[in-house]
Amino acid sequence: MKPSFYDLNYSDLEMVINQNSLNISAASVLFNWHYKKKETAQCVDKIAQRSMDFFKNTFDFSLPEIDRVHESKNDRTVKFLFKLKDHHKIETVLIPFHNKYSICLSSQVGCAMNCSFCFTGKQGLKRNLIPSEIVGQFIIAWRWLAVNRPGEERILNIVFMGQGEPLHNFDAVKKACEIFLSKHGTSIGVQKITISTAGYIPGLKRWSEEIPGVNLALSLHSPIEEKRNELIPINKKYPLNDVLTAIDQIPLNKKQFITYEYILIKDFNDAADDAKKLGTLLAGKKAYINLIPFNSFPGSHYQSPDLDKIDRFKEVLDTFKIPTLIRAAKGDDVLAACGQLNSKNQTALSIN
C-alpha cells in the first residue's frame, strides 16, 4: 500500500524530493496544488513529467470519502461521516458565521476518555486517526462548500473538537497543525487553531516545545474533584490541580488565553456554589469561560438547566472579572452540537 501524500508536512516533502534528487520547487507547487487550491486530483501545475511520474507512482493521494451529509434546518450547521479506507467512520461539523466557518476536526475513532457528558466516548476508541485523515476531513468539508455553497468555502477556524482526545494522538495532531500553519498550503494563523483536551497530561508537557502558539481550550466542567471525576474520569489518573500547574507552564502570546470549556448541566454542576469555585479557580488566569448548556443525546440522564440558571451562573463568574461567554448550541437537531457526535449512532438523528 502507497503512503498518503497527506501525511508529510512541507519538511518530510522537501525531504522526499531530496532524496530522489528531484527539483525543490516540486515542493511549494504541490502543497499549492493540493492544500491552497484545495485540488485532489494529480498536479499538472508547473511541474516536471519527472516529478509527476514519481509522485503518482509513489503516493496515494486519496482522502476520505463523505458517507452521509447532515445539515441543520436551524442554523445551516453541517455534519459529514466520512468512510475510511478500512471501513471505520469519523464525524466532523462545519459550523457557521457571518458567511464563514469553523471547523470542527475529529483526531480518532472514537474516544477513549468515556466522559459522561460526551456521546461520542459512548463508542470507546477505536484507533487514531493518521495525518491523512485529518487534514482530508478538512479538504472535502471546503470542497463540498464550493460545490454546495458556492462563494461560502471559508473556513477560517480549526478546532480540534470533534471525536477523540487530540492529546491522545499528539504526533497526528501535531503533524496536521504543521500541514495547516504552513504558508506553502492552507496558511492558517496559529492564533485561528484550537485544540481541546479533558486533560492529557502527557500531551499537555509536550505542549511548549513541540506546538507553541496554538490555542488550548481545556475541558474543566467542575472545580470540584468528586464532580469532575464523575464527568471525566481520567481526572482520577491526572487531577485537575495537575492539569492546571501543566498549564500554567505553557507560555502565551500576549494577547492569548486559554478557554476553559464548562458544561453546564441541570442540578449537577449549575449551582451559585460551583460558579463561585469556578472563579475562584481561575482569577488571576488569563482565561476565557466558554458556558456550554448540557447538549442531550439518546442514552443520557443529564439535562440542561433553564435559560434564567444559566444567565445567574454567569453573573457569578462576572463578578470574578473572567470573560466569560454563554455558547448557543448550533446543530444540535442533526446532533452536531458539543459532546453529541457518535459516528456508530447514525439512526438517533432526527433528520436523513
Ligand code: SAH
Contents of the next structure:
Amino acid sequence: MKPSFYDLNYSDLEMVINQNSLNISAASVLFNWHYKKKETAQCVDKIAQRSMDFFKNTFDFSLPEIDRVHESKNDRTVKFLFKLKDHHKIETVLIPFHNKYSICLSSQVGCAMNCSFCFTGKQGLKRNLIPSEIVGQFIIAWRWLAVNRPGEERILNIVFMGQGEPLHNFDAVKKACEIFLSKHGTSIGVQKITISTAGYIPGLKRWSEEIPGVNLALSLHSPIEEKRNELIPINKKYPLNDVLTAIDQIPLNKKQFITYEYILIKDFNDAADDAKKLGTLLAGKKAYINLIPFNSFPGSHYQSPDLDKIDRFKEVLDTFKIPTLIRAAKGDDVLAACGQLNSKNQTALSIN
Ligand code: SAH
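Go ahead and give the structure of the form predicted together with S-adenosyl-L-homocysteine, now that the form predicted on its own is out.
Starting with the chain above, the whole complex follows.
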C-alpha cells in the first residue's frame, strides 16, 4: 500500500523532493493545492510533469470517508462518523460560533484511559490514528461545509477533544499540528490549537520542546485524590500533583492560559467544598476553568447537577478570582457533546 501524502509535514515533503531530485518548488505548490485550496482532484497547478507523475505513483491521496452525518436540530453542530481504510470508525464534531466553527478532532480509535464518565472509554483502545487520518477529519469536514453550508467553510479553532487521549498518540498528533500550522497550507495559528489531556505525563514532558505554543487543557475533574482516581484511572499512575508540576514547567506566552476542565457530576464533585479545594489548588496559576455539566450517555450512572448547584459552584470559584466559564452543551441531541462520542454504539445515535 502506498504511504499517504497527508502523512507528510512540510519538511518531510521537501526531503522527499530532494531525495528524488525533483524541483523544490513542487513542495509549496502541493501544500497550497491540497491544504489551502483543499482540492479533491490531483494537482493541476504549475508543477513539472515528472514531479506530478512521481507523486501520483508514489503516494495515496485518499482521505477518510464520511459514513454518516448528524446535524443537530437545536444548534448548528455537525457530527461526522468517518470510516477508515480498515473499517474502523471515528467521530469528529464541528461546533458552531457565529457562522464559524471549531473542530473537535479524534486522535485514536477508542481510548485506553477508561475514564468512568466518558462514553469513548467504554470502547477501549483499538488503535492510534495516523497523521493523515487526523488532518483528513479537518479537510473532509471543511469540504462538507463548502458544499452544504457554502460561505461557512471557516474552521478557526482546532481542539483535540474527540475520541482518544492525544498525548498517548503524541507523534501523530504532533505531526498533524505541524501540518495545520504550515504557512504553505491551512496556516492555522498556534494559539488556535488546543490539546486536551487526562494528564498523561510522558506527553506533557515533550510539550515545551516539541509543540511549544499549542494550548493545553487538562481534564481535572476533582482536586481530591480518591475521587479523581475513580473518574480518571491513570491518576493512580500519574497523580494530579505530578501532572500540575509538569504543566507548571511548560512556558506560556503573555496571553496564554491553561484551561482546567471540570465535569460537574451530581452529588459526586459538585459541592461547595469541592469548589473551594479546586480554587485553592489553582489560585495563582494562569488558569481558566471550564465547568462542564456532565453529559449523559446510554448506560451511564452519573447525572448532571441542578442549575443552581452549578451556579453556586462557580460563585465559590469567583472568590478565588479564577476566570470560570460554564460550558453549554452543544449538539447533545445527536450525542456530539463532550464524552458522548462512541463510534461503536451508533444504533443509540440513529436520528436520521
Ligand atoms: N482524553 C482527552 C480528550 C478527550 S475528552 C481528555 O481527557 O481531556 C475531552 C473533554 O470531554 C474532556 O475534558 C473530558 O473530560 C470531557 N468529557 C468526557 N466525557 C464527558 C461527559 N460524559 N460529559 C461531559 N464532559 C465529558
